[in-house]
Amino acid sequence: MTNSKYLVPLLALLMLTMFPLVQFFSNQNYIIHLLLYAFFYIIMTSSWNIIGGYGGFISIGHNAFLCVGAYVAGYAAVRYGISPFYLIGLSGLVAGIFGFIVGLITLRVKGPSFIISSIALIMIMRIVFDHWDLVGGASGITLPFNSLPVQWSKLPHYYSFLFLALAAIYLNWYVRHSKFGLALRAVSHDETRSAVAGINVKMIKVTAFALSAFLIGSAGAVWADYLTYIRPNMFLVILIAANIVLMVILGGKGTVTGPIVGTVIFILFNEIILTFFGATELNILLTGLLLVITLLYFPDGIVGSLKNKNILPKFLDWG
């Protein structure tokens, strides 16, 4: 690696870490919200990339793990008065265990059958949570507000999401360069040959699924506290999962920086559209055109296509 490969990411991280200091001089709550929202989706896209990019299983149900993490933290906050920030690890662990169990059931199939099963997961969970009175049913749960002044109220969530985003990116990078990741990519290409070569195909797939669920569940705890109100229809909708998949495809699935690039472009593009055209159906149309045009010229996503052409900037080439 060259110095330039490290320099740009380190400068970007330094700027993101220091940015909230502008609150001492002017109120930038909107930009802070936009940044933490981007971190939030980077956590989900980088985590999803483990099973969807390296494993080749296109899940349209990963927001289920976000819901699990949010409800673990939300219920504990309301029932026992425990801050969701203390439950980030537990929320991730519960989501990871849930992902492991779901993986044992759904990863027996692949292709369209797996996609359908992941959508079915969302539908089943929506019915369960809508009728589960212990966690508020369809009405949901209202969490306590934090006691910080409005100017500083977003900062705990900002830094929590930044930390989790870095953890998700590192996990994505680690899987990409590990023997586990090599085995996972081998399984995605040919399960039969992988099994003959001595790879425990079932355990590799299920472990990858659990890993991809862990940090998404952790993010759910912080997201619940940020929203201060959670209900099933805020999480268990296909649009959230579809956005995750689209962001990764836009940036380049199966790459480390693809999910980051795709997330940033997708969110910025949507913000620009909302600024000029408002929340209209034109937003959906223009977003669809962005994806179509991108995939016409970058069939493997932006990062993947540039890497194939050997013109990917060094600071984005992480393997």
Second form
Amino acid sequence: MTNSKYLVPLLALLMLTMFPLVQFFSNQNYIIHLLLYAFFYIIMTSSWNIIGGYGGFISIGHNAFLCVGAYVAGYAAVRYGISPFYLIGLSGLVAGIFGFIVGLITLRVKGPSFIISSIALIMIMRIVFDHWDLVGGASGITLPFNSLPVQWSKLPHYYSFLFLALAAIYLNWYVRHSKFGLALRAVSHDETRSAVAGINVKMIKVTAFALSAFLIGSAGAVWADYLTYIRPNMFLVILIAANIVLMVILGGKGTVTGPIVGTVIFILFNEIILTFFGATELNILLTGLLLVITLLYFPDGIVGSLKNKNILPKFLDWG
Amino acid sequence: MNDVILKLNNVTAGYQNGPDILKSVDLTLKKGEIKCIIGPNGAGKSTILKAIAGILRPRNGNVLFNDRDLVGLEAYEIMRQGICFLPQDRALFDTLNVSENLWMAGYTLHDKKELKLRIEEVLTVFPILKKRLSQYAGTMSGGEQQQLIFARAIILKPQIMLIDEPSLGLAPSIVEQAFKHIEEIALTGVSILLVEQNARRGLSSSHTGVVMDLGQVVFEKDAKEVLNDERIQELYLGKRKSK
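If the one shown is the form predicted on its own, what is the structure of the form predicted together with its partner chain?
So here's everything in the complex, that chain up top.
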């Protein structure tokens, strides 16, 4: 029983770790790109799930932290010549502290007011970054390329993202099963009741917000190096945050495996449509349709609804 | 019975920018005492409890708990001092299951083993809950929820319990059960401050009764005297004026 619970994820992890070996035989850079893109989004969805899923605060401004992480790494790379890979931790830390401060302000309100405040965050940051000459203003920063042959050039990003995705999933699992996570879910249900149960409501909310900002910021450092070019309008658009939210809702808010399932299905589906119908805007239309239909039959997201019906496969049941 | 544990001095409080709801209220609570506050709607009964629990910050005056002033502390800090507040609309987390609700009640207890022991202890007091550990609190019946509320309340062994409308929305037999629990808890030395719309029921389980109107304490007497006071009977207990 426990075997199947651990077997499938371990097997998947092993395959993903070994996958780049195909580069010895043929150039599969595109598939590697897709995989690392999926890891990248899993980091963001799993982190977002901490405050959005367990905490119940739907933020559509979490890409602000991605932007902060990317700019910290990008600026240091260009100004001081430090490789962004050494700055993953620092980028995360800066994004986390930034998240803490933002959280202190915006987490006072909830529901629609909070959603609007999160959108306002990216709009304010867009204006600031567009006019901030130190970090290149609207034209952004160009980072140095890495010197690896094209066959292997994506691998540092691939493994960094894989590692960070594992960290994000672990953090998600840990929060789900810890006292901190229990308090967070209590707060999402009712703040007054939580306060009279002895929870420091404000600290719990802000800590959860900062935690999710931390991992997204770390991913930003790798993402900046991967893109080799960062510019405010690549990060500070609602589309990225909307994608994160849609993926989590598709997979199941407030579950450990939901964000992973949602991300994989979302990206896979998008890719299939692009393959069959080309780069028309049909993929956007059909992705919307997929979401509507899925939520009709799985109102709590795929993982959430299967769990409610007790038919969730063992290997997806991590709480 | 004679040591004062909680003392309100001259407390004035109100919501946001609104008018004062409580106007210079003085109140004392003794150890092991059950005190019931009655009065018409808008008298400020619930507001008193909120002001003590720290959900509402008094504008003036002080709340002394064992001679320490509580005014200015956050709700969670006051709770950690040993004051348990049961809000009007069931103090449960509907979206958490019974076991999680109990763990949540002991949130401030850092000793996990001790908490586990105490949970087992309350489960022997409320055996029905033992069978329902994985059920969501929101899906239980009113009586079961009531048991869970009291189970949660005694886990931390508070010194004072503030209870807002224990009978609200419950079947008569469950109301009886709730007051039985309240009396039992008071016998263990916990002081209870109670707000009750069902004034007759509330007073008959209490030691003292407090009558409030328009944000002020009108008078305070032995619960039996309040029950038998003719003026009170006419005004709040629903007895017809004898002509």
